[in-house]
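Just the one chain here, the form predicted on its own, laid out as structure tokens.
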Amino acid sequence: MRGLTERLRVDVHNDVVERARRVAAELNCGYILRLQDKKETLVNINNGRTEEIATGSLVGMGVQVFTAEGFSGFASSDLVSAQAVEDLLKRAFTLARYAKEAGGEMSRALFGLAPHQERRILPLRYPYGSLGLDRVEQELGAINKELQSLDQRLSVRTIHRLVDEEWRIARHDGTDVVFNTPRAFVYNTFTAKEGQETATTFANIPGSDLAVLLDPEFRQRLMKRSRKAAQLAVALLSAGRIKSGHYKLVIDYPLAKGLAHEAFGHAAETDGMETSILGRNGRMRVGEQVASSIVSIIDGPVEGDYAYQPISANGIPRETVTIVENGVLKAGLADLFSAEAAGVPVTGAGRVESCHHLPLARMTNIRIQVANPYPVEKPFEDLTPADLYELLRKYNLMEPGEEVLYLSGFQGGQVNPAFGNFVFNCSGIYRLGEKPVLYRGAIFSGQILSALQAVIAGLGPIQIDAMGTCGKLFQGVPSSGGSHYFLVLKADEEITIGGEAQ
């Protein structure tokens, strides 16, 4: 029971929670109080030289107040005390009354919630502070040095970030929830250079604590991924460019995560239904076919995951949501204040970057799941493009002489949720065959619904540790997800691989 009974730093603020309740009763208003206590460490080593060791902290609170009619105001502070919360409540209440005078939006959704008390404390093997900074620097330096020695054409940057974050959320109805969202990663960037040619690749391992550095299994996976990425960077120096066109494709799970998150997940967030491809007249198109009948898309918190968050910023438990089931749109990522207008139930999707922000409907860990995936025996890190070719032939997913491209590694991109257009970049492209041919990464673009309709198979088990930072309305929160090791997509006129013109 240690994870439930362990005391956190935010537990000391009982006087703040009580003062907020009392003042709100006097003002006859509802409220959501968000208390945050965060510590973090960053270590950055570039080519054997420590460039940065930084530590930081944030302790603060934000109060969102609602009048009886449903008008709201918000105020926040880096000072946490009983007097400070009283001042914030009164300030936010004044802003709420100004919102009424200005004809602002109203929502009484908060007043329909039932009170909730819960503690969700994730126990950690190697918590924040259990390893000195000198040892962290030593471990990272060893990783950086080993990878740098792989090839003299390589420049290697190794970054480690560790975050110890705690939240306490209280409401006027007696809700009082406490949870932590710890996270960590080790991230390697490889830049290969020869003459005028350069190529950059990445490899990382995410988690919730210092296990990303200390656990042998984490370390082994990181080094396998890193060696693979380093070798790819060097090989890309002499790689050609693929001709643009429409191809049968295989994408790996980090790229599938990018597709699920950027191109589909944001469109499923209910605070954007007025302009989303998944909305019609502000209502979510629940019940419509939006993907291949073998495709499901799921989002929800996963313990130990980099983006883990068990409770929303409004004090509502975060649900695991099957957004798409067997190709059919079933549900949205719905926060308290946009679910009703979108015509779907609240799923606790509200997240904030800090106590100084207002919640937005956001993803946590989003993954694409395919019915009846084909088995793969090797770990993902041990698979080569030649192995992938043999798997496609074995499962009759590739005809003799058929042209199939394998896109490896997600390197960001852009999406328009209103039209469903996406433009992504990948690290490298292989033309699959007995002797796969490597090409430089190129733009992967198209229509998201066409891409999801094009999925014909999944290979391997689900792998959901592709990590990133999700940006929305000037807030950044950790994100993660994935799919099976690989997804196979049939050629489609609305999915294009860029490059040289035909």
Second form
Amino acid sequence: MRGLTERLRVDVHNDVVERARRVAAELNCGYILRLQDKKETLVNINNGRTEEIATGSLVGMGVQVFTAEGFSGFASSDLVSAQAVEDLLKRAFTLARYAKEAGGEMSRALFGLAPHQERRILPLRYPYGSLGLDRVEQELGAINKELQSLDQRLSVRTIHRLVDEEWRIARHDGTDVVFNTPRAFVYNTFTAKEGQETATTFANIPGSDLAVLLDPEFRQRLMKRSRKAAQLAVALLSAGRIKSGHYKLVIDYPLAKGLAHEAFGHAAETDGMETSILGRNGRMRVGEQVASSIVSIIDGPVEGDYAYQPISANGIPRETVTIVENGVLKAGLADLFSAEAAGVPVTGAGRVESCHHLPLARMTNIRIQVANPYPVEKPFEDLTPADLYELLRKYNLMEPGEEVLYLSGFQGGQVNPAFGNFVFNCSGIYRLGEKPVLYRGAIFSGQILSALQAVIAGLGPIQIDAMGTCGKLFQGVPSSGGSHYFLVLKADEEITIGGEAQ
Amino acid sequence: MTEKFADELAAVLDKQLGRVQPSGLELRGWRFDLHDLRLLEVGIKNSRLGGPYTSPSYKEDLGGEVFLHWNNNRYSSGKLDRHVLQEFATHWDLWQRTAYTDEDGPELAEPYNPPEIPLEDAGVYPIIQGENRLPFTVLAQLQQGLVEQYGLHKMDARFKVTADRRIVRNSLGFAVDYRQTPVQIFAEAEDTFGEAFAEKRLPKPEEISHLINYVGEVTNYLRQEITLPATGRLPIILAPAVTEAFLAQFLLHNLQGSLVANRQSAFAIGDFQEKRQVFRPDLALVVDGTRPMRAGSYRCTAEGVATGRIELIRGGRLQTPILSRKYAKRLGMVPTPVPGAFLLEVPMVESLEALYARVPRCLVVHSVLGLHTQDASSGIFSLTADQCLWVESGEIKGKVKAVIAGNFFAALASKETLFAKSAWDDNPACLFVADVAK
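Return the form predicted together with its partner chain of this protein as a structure block, the form predicted on its own having already been given.
Next comes the full complex, this chain leading.
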């Protein structure tokens, strides 16, 4: 177990932090210095064979400089030394002057912050390097082999990624924060093939350390998810295509994460509020009803989560934010540079892919919470579409003979917050009934302002380990989230399941 | 600096060749691919240049990859960074601990001289040094053009120039050292429509004008919203950039050798051995990394496979997957260049407008949401086409949004599918029938 007092690799750079402070004082500028030290290992097992074991590291720093007037420049390097930070500061300062000459945008938000010192070091049970690579390879090989043996038509790729990442953020005002963002996953991809038909599905287990591989509970959950995904891939080989249209829907919690992330989270990020559908004249529409009154949406860091980040890339503690409470828009995901213009408080939402990038307002773990959810006894992984049908009937959420589609397995999504259009995709669709009928996955296409109005019920406890990578403005950062096991959405003209023409 | 680093790295690796390590491993060979990058980027967000989200940015980074060949078919793969030489003992230990067995492990390239391809524009260096403010000037020009010529006030854009010195070497004496200067410009208006310039040289004035005009014209059409007049089975036209994205998602993905060999592609290895007819007989898909100063051009791959021009599909028949040395060895085939650029070659009409004339009405798709979420192995797509134009009797009627679905493989197999040339794009526009819903 690592504790708050443990020294991290980024702690050795006191000379860099000190030099930055001195040089900035001479230049009369403000700055945010981001030091990053990342190690990672990737193991890729394909159909029982080790395809690759790759290691990587990133040690570097980036410094964003603000002149006293508020013009900014940025410089980054993989060289970390006192001299290097001096060079970067001077270069970034020069670029800020170019921005001034070109009539660039000013921001003095950085100069209104109070200094902050904090260490947030996540204790880990199985940290990076605590297990030999041969054992990791062996464990993954066993997982891969077991899953491959489920059906001759299956091929299975098992990928494990383990990241040990440390950050140190320092500012001209004396701020000096240190935190780690460890993460890990095991990810299985199943491709079923028969004749000319092919179908691909996925299953994964995310976390923050090697527990994803070693902890029996994680392992059991991964295997249950994987067996379901493998069976689904095989079943999809003979599945037909759904007719396009507007249906009453049930979505599982990974898809609900997609709904929260794509349909709402991005639109609530304040750096896009000037054009977001949740903004009006650049201000967030706080206080307006934007979802069904049973729906709340929360975003914030969760220890042990794949997308955990306790402090923003600007050195501000990350808050847990209730974006929507009982259907009413309450707050934004606000970073230092856009909160004021959006009319909401800063919540420490700035994140970066690496020290070579500039921060943007981003989500961490976003979840949908529904009032008075219906209880579900079994774990999510043990529930079948037939069980779901029984639950819906039991709770009178579905009439006999009613057409209800169950969308299963998140395949990614995308949004245009300015127009309010969003999509996400699923692996498979079941037409629910005593004998559910499977169809190929199809796009869920919706409008932000109507999608969450359509939520009528939640079933089961909250599960928030649906993982992904968010690619906003070409920067990839880990994302996660979830909801109750299932959400029920009424049919809505603004929500379309794409498919064959009716 | 870069050369010195490469020389020293080669020397320390050479020193280990043939030595039995305490781990029992013996280094039999090595290769590395090193990039020394310096880049400058300037951006506009919400019509404002160089604010906190788009501060003018400079980046320097020395990195790449190293691949080690040990005895007993053991291999190690690692990332290189500037600190590798200083901390060589740590990395050396790590690489041994992460060695894995691979019966299909690739051989190293014998020394040869890959084709010389012009890839460097000397005009890039003064920009990175801050002696030339071209990115600022071009961004201002784009903004002014969109405002004054098209009345478009909301713009997001970026201009990125990179100087990359690349060194590829191996323990057999293969050594390639060249410079390339990728330049990327992207402009988007009204959060609606964007277009990119990407080459290994600075843009010509007419290319900037094209960017302004193309973005301006299409965006203005897309601002005139109408209700989708029809649904059902309808002709759709994928604009050239959308066709290219479909080709990458559905076709190139399934041509990857690793997926073919592992039964994770729509195509089986037997399909290539039999040269199975999968698409229409007049269709070819070509990989070409030899075009001077083009974005997708290069001299050799990280493994030392020479760039070239090859046909992955000819006459609608599968010819070869995209093969690294490893998968070439495993499948008993020849390694191929990587598809930095790919070109669909098929009979085409002269222009997009000529396509309009072939159908009474159609949907022209300029943007889709969710392409990356599609199951590439099936060829089936189901997407939101959020920025489309409705065309009737050859005339653009206005912007519509639709949900489209179909099978892209079937479209490429059909003789009914039509294609149109584009003077500014590598790949054509593509017309076929799909399911369209509101």
